[in-house]
Amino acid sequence: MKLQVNTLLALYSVLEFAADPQRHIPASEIAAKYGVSAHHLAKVLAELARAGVVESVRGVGGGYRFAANAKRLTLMDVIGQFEDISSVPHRGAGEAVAPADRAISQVLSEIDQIARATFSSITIATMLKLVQKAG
């Protein structure tokens, strides 16, 4: 599975605020750490803020801060916010498919599911757990 640019951009940044959540993060801090551009980032905190995953605040100081639940905010949630979670697509009905195209729609399919419900399984506090050990 190859996740977008913009859904690890939101994962990465999911985790850097939720590891230190009282803390504002200007979205330059988090851009220059992953190599991207702030403006582009600035776009995924801008769908982060109105999922409320984030909340942003102006001024001197300001900057991004975690406004989640770390221990029920799910990998799902965040990247539901960025990619088409929609099973893969079947022919329509009547369509003629050949036996091959079948099977491979159907272990597609699975494997789909599989992904889905293991991103669901995992909290973001499971996720900083393993970012400490893996530091």
Given for the second form:
Amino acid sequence: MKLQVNTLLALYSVLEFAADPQRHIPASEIAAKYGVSAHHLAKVLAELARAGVVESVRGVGGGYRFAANAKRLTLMDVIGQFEDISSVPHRGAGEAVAPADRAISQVLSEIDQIARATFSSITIATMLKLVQKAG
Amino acid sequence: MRAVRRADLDQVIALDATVTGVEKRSYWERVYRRYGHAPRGEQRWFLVAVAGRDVVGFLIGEVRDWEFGSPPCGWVFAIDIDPRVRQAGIGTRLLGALCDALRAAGVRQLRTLLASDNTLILSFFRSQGMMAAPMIPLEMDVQPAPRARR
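Next up, the form predicted together with the partner chain, please; the one we just looked at was the form predicted on its own.
Next comes the full complex, and the chain you just saw is listed first.
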């Protein structure tokens, strides 16, 4: 499974903010760390702010900070803001569908279901533990 | 945190019914007979968390040997925490007690099986360090037998 660039940037950012929830982190700091333009990242952070995952802090030392509950926010909650991982095309009800199409669609749906279950079961708090373990 | 007693069973049944919405007394009677007083060396555990006189959580696990070729490993197949006292570390302590027992029994792996939409319990096990196992659960519908021709 491959996530889109913006989704990955959102996940990196959420993990950065959640690791130090009291700190206001400038977007430029995260952009530099992950080698992306601050302008590009700003769009991602704005989306996260709209979803209530982070909040922007104005003024000196401003930036963004974590605004969610790390023990409740799941990877799916973040990913779902940026892409639909149930990407299997479903044919219209009245449309003629070949049996092979139906069978392939069934298998792809199974894979999507497992991916959704995995993303929905891993909270940001759990991810932070995994990050620490991987380090 | 202690081993279950016969007098706890009504509260265990009530807690399960609260969480699942289904009362299954005969099932729990059978579970109690099998796991409630397992002989020494049987490697089955039915643990309860108690606050005062109230059972506020329970966990059941065992060692399964060579199931589908797998070396002996621990299984946890039931865990419930009273919704009023969640987020207090009770599930973590119950699971920790099972892991201690498994460790003492020489078992080094713990597994469980959950519905993919049971995100609450899935998240709990994930938070305890569980990852996907190298096995895939499968199921199929057992079709009704075709009607016999007269």
